[in-house]
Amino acid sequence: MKSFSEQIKEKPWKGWILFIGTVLFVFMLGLLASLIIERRSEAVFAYAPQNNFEGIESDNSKWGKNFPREYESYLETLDTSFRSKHNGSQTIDELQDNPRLVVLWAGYAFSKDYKQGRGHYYAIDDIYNTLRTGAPNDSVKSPMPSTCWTCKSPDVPRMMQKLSKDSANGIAEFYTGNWERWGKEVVNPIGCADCHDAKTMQLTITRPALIEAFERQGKDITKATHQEMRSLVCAQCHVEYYFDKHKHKDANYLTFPWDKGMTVEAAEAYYDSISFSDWTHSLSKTPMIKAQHPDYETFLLGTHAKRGVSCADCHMPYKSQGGVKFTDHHIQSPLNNVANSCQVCHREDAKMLMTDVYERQDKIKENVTILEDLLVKAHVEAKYAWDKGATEEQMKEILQDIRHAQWRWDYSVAAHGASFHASVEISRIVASGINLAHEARLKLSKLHGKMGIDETIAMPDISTKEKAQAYVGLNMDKLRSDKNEFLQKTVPQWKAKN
């Protein structure tokens, strides 16, 4: 047999193979180790902290030293332009676009003005802008209790524990007072502290009310695993909530009302024991109850939250970018982002998947739309009773219906994404509503027959926003002429501090 020298000599052409095969060899296993060590910095620049934080770190800015893959990415919350067939980021005048939520709300702040919420950056600049956080001046202060900042910022929790030095309870002190006692303090949007922890990096709880719920309920939230928590720091702010006046004397105290259970009912029977109510209505004297956003509690009973997927998953799912996997912090609507989101776990093409969400949303609209018009009735033909000589114990049961039917309806709109969270329990919950305002009209047409009335109700004409504010009574050139003059005086102050 022939060496291998004598071959090269024979057919030089193989030298040649060998030769080029050899130089791509060793480019490819030189690239493969400068990948490896540029790995590896990225890997130290990304986690080796630039900042070392002492107590909660409030500024986002600073995090965005130590983080900055994340930090870039939750600055694109700035981005207002996406909105889906129902809803999203962009600016919508709710009360414009359904002039029947100002009867529903009246005598409710949410009557002068109720616009989809941005994203997290605008906090701040939202709630300041707001007509209902009122416009204070030296004889009229702000109705909106300082409680109201709780879910706005993370300097919440650094005050909390500020406060929690120099008193014995620094989160009742927080929970008094006015929304503008804090307002020179809380400056800093939405962000990194109000969920991780700054030595440990590891998802937190900052806000007490979830834990003190979870402990009347004999739960222990610190042994909740990791996925859990990718739920459960959502679940500080995404939530239905009530302020308790009687828990700590002058306090506004953030409470959730789950002692009972987490469904529409059992938040419901609580309210009822404790005769609880956010508002009179200014038409039918209704005790009413606000709902908040009932994240949380709609998502649990979806689909989703039983296959273990968190909030985290749909709403900040991973990306790899030089490299490196991380969680996006652009907290936005999964259908902005269905390649990253939704099509992770179904294969379906993303035409498919935002159509089938847009038809549960739509059928289940279409019963929301039913049941704010049967609400609407029952509240002016409920002033109409009133007007005409009705009693408290005539108009007990009526508006106790009333009560419960507007609190179904409000837990199922309130709600962000509850339609396709969990569209069967809403469906079954708007049901219901329908049911209720049935029965309160029902009564009150047997009441009006009692009472010798046999003339047709009137409905008012409430086809804008504008027309039904004026129905209920509100002076909009007043309140927006107050506001301007508080933002003139105040934003100022607090952009400077900001």
Contents of the next structure:
Protein chains: 2
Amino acid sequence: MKSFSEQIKEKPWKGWILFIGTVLFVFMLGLLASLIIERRSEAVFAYAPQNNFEGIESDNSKWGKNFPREYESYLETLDTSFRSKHNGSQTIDELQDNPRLVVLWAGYAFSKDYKQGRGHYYAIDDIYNTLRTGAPNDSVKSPMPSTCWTCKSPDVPRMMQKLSKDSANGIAEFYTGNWERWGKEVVNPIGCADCHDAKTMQLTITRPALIEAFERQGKDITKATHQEMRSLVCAQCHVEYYFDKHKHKDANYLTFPWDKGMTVEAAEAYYDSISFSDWTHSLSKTPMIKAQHPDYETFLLGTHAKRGVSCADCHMPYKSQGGVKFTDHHIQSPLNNVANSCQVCHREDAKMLMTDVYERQDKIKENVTILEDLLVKAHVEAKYAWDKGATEEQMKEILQDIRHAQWRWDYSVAAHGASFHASVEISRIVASGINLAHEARLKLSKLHGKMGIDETIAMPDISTKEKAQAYVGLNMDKLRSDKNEFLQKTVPQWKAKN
Amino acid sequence: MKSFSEQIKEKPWKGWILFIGTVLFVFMLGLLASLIIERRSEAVFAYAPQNNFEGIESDNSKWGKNFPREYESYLETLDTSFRSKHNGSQTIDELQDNPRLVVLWAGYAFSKDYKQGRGHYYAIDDIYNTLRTGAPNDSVKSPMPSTCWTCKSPDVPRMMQKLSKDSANGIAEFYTGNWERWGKEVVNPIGCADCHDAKTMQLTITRPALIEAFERQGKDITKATHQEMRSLVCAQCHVEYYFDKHKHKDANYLTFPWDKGMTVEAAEAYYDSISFSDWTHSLSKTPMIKAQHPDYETFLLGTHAKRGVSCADCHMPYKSQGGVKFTDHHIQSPLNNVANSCQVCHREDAKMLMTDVYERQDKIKENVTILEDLLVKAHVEAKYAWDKGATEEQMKEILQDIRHAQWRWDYSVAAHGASFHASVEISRIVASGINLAHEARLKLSKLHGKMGIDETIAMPDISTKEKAQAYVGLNMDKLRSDKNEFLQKTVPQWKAKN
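Okay, that's the form predicted on its own, but what's the structure of the form predicted in complex with a further copy of the same chain?
Starting with the chain above, the whole complex follows.
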């Protein structure tokens, strides 16, 4: 056999073929590389912060120009068809579904109106619409403090920054006054600037309450890892909180009750230690604690948190479009998106995974309903004792049991998805609530005996929301007509400013 | 360059080297193949059923000759050092650890003695030793029926087979008479023939109760898959059961209460529908149900069962020895063997996995303790009402609540590992038990009021097992001295027969 060089000597055209072939191949390789670089730069462009925002930009659409994929997926939160498919309406009227809630919250704004929120994009509209915020106008104030805006909009960190420029107590200043105070300022729904730094696009904490809670725990939130931040930006709002009225003169200072720990018992002990109550129950006269949504706290006690999963991993899973991988900003229940959330780790059939979730929820719901029923009875029986002349001394322990039992109930149900996030923990809390509610009723039964009350105490007819609201003494027609006027007159003025 | 054939022509010895080399290589290859075949046949030998057993062979050591690996790993269940490391003794005295149990089981054998079993190998010794079986001799009968042997030994299917040859009601015959009836027959601890067919070595169901329960559910147990059988052989014994006294004249016919379903509520409804009670509580006079160990039923409601995991997968995981893969017959808690059980699927640190288990158990235990405390009070308060002259009519609903509450408690704690196998389900059951126990106490409080009892009812001192046993009227010295005599005189006679 002849060597290649010998062959070339005989037939020189073979060398030319090789040469031209190589040139062509290298040229194609260059083209390919160029294509890859182009796609890459496209990706880099989409992520690079190219803006000239001054301070905190609360207009989400402006961010959308640089981050079309994230913004467009965020806009998908506008679609409530998933919900209406199930319920025939955009929101779930929780009081209508479960009129017991009206009695449990008697004397408190939640007994007027409690609907499931429609998601971040509707934050502003929903807070206008709820009867809880009342109908402020030039002469009437809202029953809610300005602090209620805190989680509704990127206008909040914008305003806090602005107020802090003028005053050392800018944050407290934001928390001061009634709800209507910031009606013309807070207009953009929850969005980009709530979680992102405009200069670096890094996740950032914009709400002081979380930073302050970390500080009091001796932790520095700026040391959090990126994966921790993928939960902590949510924990700015999805937590249990209260308004501290003693921290700064007239302010309702937003505070997390984490100083004794982050469990339901630790928060309870904290509230007890400062004798805090959100309101006094209008039937039982119990100094109540309203649980907000301790989502982050309960999430931390579940399996997913322990395995290092973040909120965003399931509620904002990664997505691909045109070769670009990005975080889906259509924040939603993972059950609407099992393929990209659960199934990334769990290689089981989607239907089976969903059944698992619903089974957990149903098992816990069963005892939640028992607990609600017991609490309604306890409030009514306590009212009966008061009406018959029970003394504060006689009622003290009973009210403490009711306070703690309802706190445990509310903690379990107010947290979004808690019975999935930490099923065993929530089930434990509900059981302890059942025990406490019964303790209250047992003490009431003994007190009634002692007071010579031996008739069976009639339970009110609370078979509908309307009946329950009438029972707790609410004038719903007035509340609704005032709200309509507010929506027609005041809201357009607030919106007009922009 | 010269071709190989040209080289051979020049130097013929090169060809010889190649030839001899090839011969050597092929020879070594043959050796290797032979070695592999030998190892394989060794494995096949170890698994092949080479026995000439007649009928059911209950002597485990005879099986061990053919299956040394399985038998030797089975013998490891003799080692209780893991347990004594934790508790300083081979068994846990549950009554000593938790004297409330004595009151909960007042009037029933479990209040005399309840120790954690030491595992399959000790099944016979443990049933000799427990005070529950009493001290039968020529003139005294055991308080327990012959049926109590059913899960203790491969002598049971052997005897059932033998009795069935002589009678159409052989199974019922086995269940007839008192415990001592089979003392000389049932002597080998739980072992090979309980789960294996000697001819085929396939898993097999040897206990009629499971086959019958399947039949009543319209299912054919012979259609079970191999993986299902890896749980069903355990489900022959690790289930809730009762003794049906109506099925066959004098027999205590072992029966599973599954006809209405396999949940705690379904079994409760079944027992209620036939007005079944295991005993009448000596304090509260409640017709009680003693939950046995509904391990299989609760396991079925957990995540592992839903993912197709069998009992054997975790409690008898595969093991390798000398190239042979076999099932580890050292049946034990997977927590003693995390690497071969949990970590086959869960790629997490062993310590973290164990912490997960303990956390679930602790959360449930917390409410179990509350429930036990409530049940003790309910029994004592019911006794008080009876003592003061309460009528059956007045007590009826109260006793029903106590019955159901204690059934739910017992179901949760009697099942081995239930609070891990199905944490959310068990937590649900415990919460419902707390509610029912409180309902009973509330009704008692009202009844006491109606009867003019207004003093606080003193709770007995049950701070130790001894005090609790004295309170429920047990003569422990007598029980123990009788038992010693039984162990010294009767047991040697029973054992001598063999």
